[in-house]
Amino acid sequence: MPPPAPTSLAPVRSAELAGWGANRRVRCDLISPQRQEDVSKALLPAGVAPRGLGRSYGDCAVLAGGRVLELVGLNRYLSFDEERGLLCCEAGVSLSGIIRDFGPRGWFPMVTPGTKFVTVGGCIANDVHGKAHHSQGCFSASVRAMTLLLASGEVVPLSPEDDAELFWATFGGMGLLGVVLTATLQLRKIETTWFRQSAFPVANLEEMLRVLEEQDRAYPYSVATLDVFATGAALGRGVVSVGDPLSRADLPAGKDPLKISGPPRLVVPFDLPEWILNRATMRVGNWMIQTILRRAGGPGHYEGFFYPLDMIGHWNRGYGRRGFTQYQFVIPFEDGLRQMTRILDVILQAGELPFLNVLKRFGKEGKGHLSFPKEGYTLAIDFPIRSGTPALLKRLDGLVLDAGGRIYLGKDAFVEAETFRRMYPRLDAWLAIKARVDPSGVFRSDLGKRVGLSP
């Protein structure tokens, strides 16, 4: 086991972390290597977290009382095949960072989720999904290869071919197998940053189902965007919205084929006052995203078809001190009308407040042990954290789990252990191999703990 880091490493420092959700705010040790060589000196018997940018919603990324490594120094490109677009880097390097740098030379991300703001490492710790899981998968479907300092010290290559068992549960593993030092990544071949946009109203949940389905067949990205004040027969009234890159031909003049954007033009500055998340507040949000959607339509920039919360920065100060949480589940498509139905009853019936939202298909099940997409439907609806919202979560947990469904690790902050045991047919197997490669459970965190994952 590597001793603790000599106080020469880099400094220690506490620090009040918690995930994008800021739903749970605790003390940890922080530190942050800033060279590859330097991680495994910072390893403690006692436990380590890592963390990139700290977008994960819950708590996967802190450790109350303990380590926490802050991976973003190890940002660095080592490689890049101009002909194959295959990029090698370290793992603190963003999404955000590959854009501005390889966007311009017409490569982006095979598959991005929501944020750009997002590092490679924690894309694979989490097996990120975007707008296109259907057509594309997930983000392990564009890792070729990649490098982990296991909990002895040592760094082991991996890929489908090296050590392929411990490779594909590193995805959706929540960094508790090891530290991503390096991930050789398919980027993926663009002629502009624009994509051809297309939105269809739908007058309730089962025609907003069938025309989702209907649309993936033509677009490799959709997302659906429900009316959370909705109920009755117009359940599940909303917006579906999809798009397909545009090629230079069809772009029209004058506008710059490969646009990058900027920072945010817009921060939420502090925690805004809780009071004024209510129900008129949300009506008139709710309202002016169902509008913009209807309305879009024609050219639109990646920016804005990938990245609309990301033009504002830190949005989600908006959600008050007591922050919010983002609940993801996906069910199975038998019987999916029915059982959306019931959820979204649930949802809408219990009193709090639900905002912004998002529908989506997705296709088939990939290799990560604890990868959560699976053929099905999948909704993400934000809660703003208030005294009902946990019983509200832990029943529909229970209805999530009825339906043959589960939740997404990489927004949750409650599910239960055995929940999330009856979700996870896989655990056992990653359970075994987590045994193997990290015996003392060096590599922990809150929700590892929470969920059993980890000491």
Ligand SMILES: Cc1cc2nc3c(=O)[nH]c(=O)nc-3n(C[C@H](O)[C@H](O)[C@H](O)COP(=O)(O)OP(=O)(O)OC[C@H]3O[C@@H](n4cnc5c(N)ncnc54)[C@H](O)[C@@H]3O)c2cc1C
Given for the second form:
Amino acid sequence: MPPPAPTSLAPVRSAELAGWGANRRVRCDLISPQRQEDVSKALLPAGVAPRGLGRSYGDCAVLAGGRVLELVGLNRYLSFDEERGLLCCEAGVSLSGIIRDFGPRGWFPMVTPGTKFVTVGGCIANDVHGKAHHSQGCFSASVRAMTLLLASGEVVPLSPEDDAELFWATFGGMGLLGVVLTATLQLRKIETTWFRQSAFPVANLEEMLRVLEEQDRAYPYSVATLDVFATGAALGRGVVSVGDPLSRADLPAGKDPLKISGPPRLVVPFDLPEWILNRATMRVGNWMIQTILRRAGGPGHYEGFFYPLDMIGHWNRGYGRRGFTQYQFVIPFEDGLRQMTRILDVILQAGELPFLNVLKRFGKEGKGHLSFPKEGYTLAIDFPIRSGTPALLKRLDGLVLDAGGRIYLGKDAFVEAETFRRMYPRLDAWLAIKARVDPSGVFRSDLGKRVGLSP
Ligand SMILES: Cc1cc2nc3c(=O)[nH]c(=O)nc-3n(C[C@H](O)[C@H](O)[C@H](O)COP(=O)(O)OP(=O)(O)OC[C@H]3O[C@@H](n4cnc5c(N)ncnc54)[C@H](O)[C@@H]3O)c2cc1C
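Switch from the form predicted alone to the form predicted in complex with the named molecule and give that structure.
First the chain shown before, then all remaining chains and molecules of the complex.
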């Protein structure tokens, strides 16, 4: 196949791309528009996949043999209403940029995932959630309006008042309805960039779920971490950690109230050999739990509180050349203890070296048709890719379906179309909107093909 002709505005280059899990590396034609008006010129009838900072774990921001639009060059702030904290920006702006530029002025992103190296466009496409989902909802709760470039080349303004159907379908729409060019975000007023933290060691899963429920009533931020080596009666042993923002009055003397962190001090320079991982996995989980317990009680800076993994640049290389996946699912509260026990038993007996994990309670389902969170328990757990991983994940999909749950596309690289369909009851409504705004499937991705969201 001859290489695609470059546009007059940005060169097209061949690149090997993957998600953060580096579990599917594919060759794509990468183009990086620098201005909003260049994006429509980069669309191709044969299909394009939008991409932000590539922090989704699987294949949602790649298109094997096709064109990928890297949108990080759209990184301008367009206006800021300092009174109300309303920021209008291009969609390639990152949360780390917003924190760097608006943190010192007393504003922070309203909702943030566990890394700040994500773009606003990526946060909308996955309708990302954070440690405060139970109290504050998904990223969509902070978006007041956006502009979307459609397959036709038209740019449409969207908000809860302007084409509400398309507005909501774009959250969790995986970049397959159009390119988000700009967004108006409500930022959060903060007195400090510090948090009060507490941690509660728990002996088993039943206690973990109970403590999470109690603490969710008291604290806006909560997560739990399991010790994956605890089985039998100790299954679910671990720690619940919670927090809330520290006021200036409560901040210990000597701390800079609006301190902003710099780039990571440690970087993993290349894919590490797998034997290092095999040894490390024995320790990392327990190290995490000990660290959480040690830090509890003291004030925690947002960097460690929200983004502990951002402290090591390219930590994903630690999983070796075959990469890893993060399996994240949610199951309803009802019968949750029994269902979660079943799922954990299967995970822990599979011998697949589960690594980092996070368990929490989600609050109410949002309005995005394919938005992942809904009321229930969610567990995210990393697996290095091994020969048995796909079979294990398929088995887990079955258990999650049985429990009335679903998995998160932002982390996924394996789920099959039929399983996905059964997990997302509003899929047909979303597909009708896709047919309305992108009938020939200009916006597509490897994930879209795999799960039936795009050609
Ligand atoms: C360490 C770590 C922790 C994480 N923690 C969480 C968490 O707590 N909660 C959570 O929800 N997620 C979490 N994630 C996942 C991450 O927040 C999401 O995958 C996020 O969408 C990535 O944003 P990105 O800019 O890297 O987008 P990419 O990964 O590059 O793309 C993601 C999707 O957005 C689409 N897209 C990107 N830009 C645009 C645009 N301008 N217009 C239209 N579509 C676009 C792409 O097509 C793709 O479908 C975590 C990831 C990591 C690596």
